[in-house]
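In the form predicted alone, a lone chain appears below as structure tokens.
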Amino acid sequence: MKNTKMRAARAAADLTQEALAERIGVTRQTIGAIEKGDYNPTIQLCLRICKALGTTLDDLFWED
């Protein structure tokens, strides 16, 4: 399942996939794979993404 919430939050923070990846210590490909739904990140990675984007786990990763 695509993670459109994460993509929207990243865009709202005016960050490219590469910029977000650099902030949290992963590759751009990892960010792309998470957004496309091809990779299920660990809880630790989810928390780093949330902190970098100033949002919560529920906001980015909870299914509606």
Contents of the next structure:
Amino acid sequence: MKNTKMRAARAAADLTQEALAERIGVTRQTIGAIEKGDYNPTIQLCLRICKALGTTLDDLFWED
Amino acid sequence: MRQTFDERQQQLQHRGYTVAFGVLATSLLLASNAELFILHPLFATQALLVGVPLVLVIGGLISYFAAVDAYLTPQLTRTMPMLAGFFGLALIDHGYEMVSDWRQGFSDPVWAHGQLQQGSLDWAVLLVWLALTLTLAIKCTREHYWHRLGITRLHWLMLAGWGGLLVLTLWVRANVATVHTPVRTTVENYVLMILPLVMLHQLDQTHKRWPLVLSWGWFSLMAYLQLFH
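Same protein, different state: after the form predicted alone, show the form predicted in complex with its partner chain.
Everything in the complex follows now, all chains and molecules, and the chain you saw is the first one.
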């Protein structure tokens, strides 16, 4: 399932996939795969993404 | 330039190693026990029994890593097109050798007397070069890595000059020169001639003057030897 929340949060932070990837030390492809729902990140990576985007785990990864 | 793998790439690597090991073990087991079913060894020699599955599995594994970025990290944007070119040349060279052997009538058979022969290894290597070239070429096209090579109009002009010189040499070797060098040898020498310049172009260093002088010197020497010796 696509992670539209993460894509929206990244856009709101005015970051490209490449810029976010650079901040948290992963590849752009990994960010793309998470947003497309092709890859389930570990909790550590989820936390790094949340910190980089200034959000919480619930905001980005909790399914309504 | 970051060259470490992130967690997704590491997971893909582990998956690739596990599957490749499984395929290798299974194929070796099947190949070595095939004689139970066909009542004679499937491979003509012991080296082929190990060589063919190994070449195919390792080639497949490297192609998989390239396809999922788990081996060549996406940061190596210039390495991928370079490797695609290298594997492409290897493919052409190997294919040319197989075709010329076949035309001259001494190519190794793939299958004879109910066994896989030396020719099967040639085909396995050809398949691996093809898989690697196609995987990297598709990857480079999808990720727009070709543009990052920074090839300008001047480079295209130089490449055209190199091609023209190659054609001229082939004509001289075939019609004027007293010593007739095989076409393949001339082409290989021409690839060697331009290789230092190509590699130098890919390096991210600022002080290139002396390496550039040496590369052009090498180019000129090779051109002279090809045309006049």
